[in-house]
Amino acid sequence: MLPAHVLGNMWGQSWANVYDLVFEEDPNAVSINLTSLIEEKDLTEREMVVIAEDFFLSLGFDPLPETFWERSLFTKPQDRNVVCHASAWNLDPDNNDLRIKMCIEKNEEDFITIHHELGHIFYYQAYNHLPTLFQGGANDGFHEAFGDLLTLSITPGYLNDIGFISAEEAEAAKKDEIGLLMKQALDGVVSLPWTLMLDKWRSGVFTGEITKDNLNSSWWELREKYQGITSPRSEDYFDPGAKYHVPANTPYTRYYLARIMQYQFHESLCKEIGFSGPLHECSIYNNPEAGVKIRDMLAMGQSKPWQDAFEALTGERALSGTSILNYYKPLQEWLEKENEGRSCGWE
């Protein structure tokens, strides 16, 4: 198994920080460093949010209210302590009082997170016309899935459309599809077993199957089983407590559902707009047809069974991992070739 401390993320929920250790880029390939692009453009934190809002406007959503810009927190205050964990708020649905709270850093990770948080905001805006009882995601995963959906459209083509890179750079970057997919998979695929095991641990605590005597060892048993990650730390520690969602008592199955649903949403929308290329190159930016499909689903809120909302967007009523496999198919084929003759996995 992999020792947890070498993965560049204290929970091992993303392995993106070891990308350069697991994939050797072609020296002639043109790779996109979004953090460098943000720095070169000298974007402010507010401007990063404006760019994310533009994505939703291109799909036909209504602009955010002026109160959003007046009342949201974009930068870490110097005069007081705040919880910097990014979050979206629907404080007064009747008056469309929508806000995000986030200590934005000028880097790729936060640029993507902003798109995610605005996904929550525009979901709120879409269903705030409904009675209070129905103001919510169709199920626990829908809110997270919609936020994550937009991140799949941050492609080289999209970055060209918004003026971050030239058309020539976008075309050159597409030729490095394995590098692009590897970087995404180290976050998007790696997180799936993590999101599953965390709530398995939480449910074990609630049912009493996990007791105070094995809080930490049970945590690592599950991580070894599902993630292939191990730790030398003893029962004297309480490693689960370092994850925000554990002390905050926030259910995590929503993220597991969202990771699967976002790819199904993405694939169905790409088919809707007639995209015929590799799935990872598809961006729904500036496609009003996709926007109509999305808004119709979001506007349902919790007024219908989640399967109805899911079917309205995807044409299907069940979750499936097929879209994930379709999205990463070029990477999977490359990995099978690279690992031919090797025994992969763990015990």
Ligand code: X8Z
Second form
Amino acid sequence: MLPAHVLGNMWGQSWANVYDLVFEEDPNAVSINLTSLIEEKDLTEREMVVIAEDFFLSLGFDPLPETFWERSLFTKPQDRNVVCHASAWNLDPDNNDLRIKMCIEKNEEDFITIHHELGHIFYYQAYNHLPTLFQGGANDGFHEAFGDLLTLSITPGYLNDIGFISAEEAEAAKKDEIGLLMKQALDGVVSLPWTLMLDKWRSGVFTGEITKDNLNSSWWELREKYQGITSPRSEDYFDPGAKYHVPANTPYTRYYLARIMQYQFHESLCKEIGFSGPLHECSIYNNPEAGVKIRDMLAMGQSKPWQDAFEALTGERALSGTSILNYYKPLQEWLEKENEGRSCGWE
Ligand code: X8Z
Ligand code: ZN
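And the form predicted in complex with this ligand, for comparison with the form predicted on its own?
Shown next: the complete complex, the earlier chain at its head.
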């Protein structure tokens, strides 16, 4: 098992920060590092949000109200403590008072999280015309999936479209297919067992199967079994308490569902817009057709069973892992070859 503290993320829920350590790039490959691009361009936190908003506008969404820009919190205040875990708020649906609260850091991870939070905000804006009872996601997973869906479209082609990299750099980066997919997988695949185990642990606490005496040991048993990671220390602390959603009582299975659905949404939208290349090269940026499909679904809020909303976008009524497998197929094939003869896994 991997010791949790070497993975570049406090909870070992994303391993994207150790990409440079686990993947040996072809020295001639041109790889894209969004953190460096953000630094090179000297973007402010607000500018990072504007770029994310532009993506949604390119799909035909209405711009965010002026109050969003006035009342949101983008940077960590120096004069008081705030809960920095990013969140999105629908404070007054009648008056479209939408805000995010986030202590943005100028890096790739937070650039992605900004899209995630704006996903919530544009969802609110799309269903706020409905009666109060219908103002909600088709299910919890939908609300978490929408912003993440857009981040699958942050491709080299997209980065060229918005002037972050040149056409030559985009072409060269596309050639580094395995590197691109590996980076994505270190987040998108790695998060699956984690998002599943968290509520398994929590439901064990609620049913009484997990008692006061084994709160931490049961946590690590699940971490080991599902994530293949182990605690770097022997002392008995209450580690689950360090994950925001545990003390905040925020359900977590929603992220597991989102991580599956986002690929199904991506695959069906790419088909819809006539894209025939590999899925990780497909971007729905600037595509009004994809925008209409998404908006029609979001505007349903929770007025219909989630399967109806799901069908409106994908033509299917059930979750399936097939789209994730399709998306990562070239990486899977590469890994199978790379690991031939090795025995992989953990005990
Ligand atoms: O909590 C969040 C969002 C707010 S809804 C920042 N996420 C989960 C986490 O950070 O653990 C997004 C991905 C998973
Ligand atoms: Zn969220």
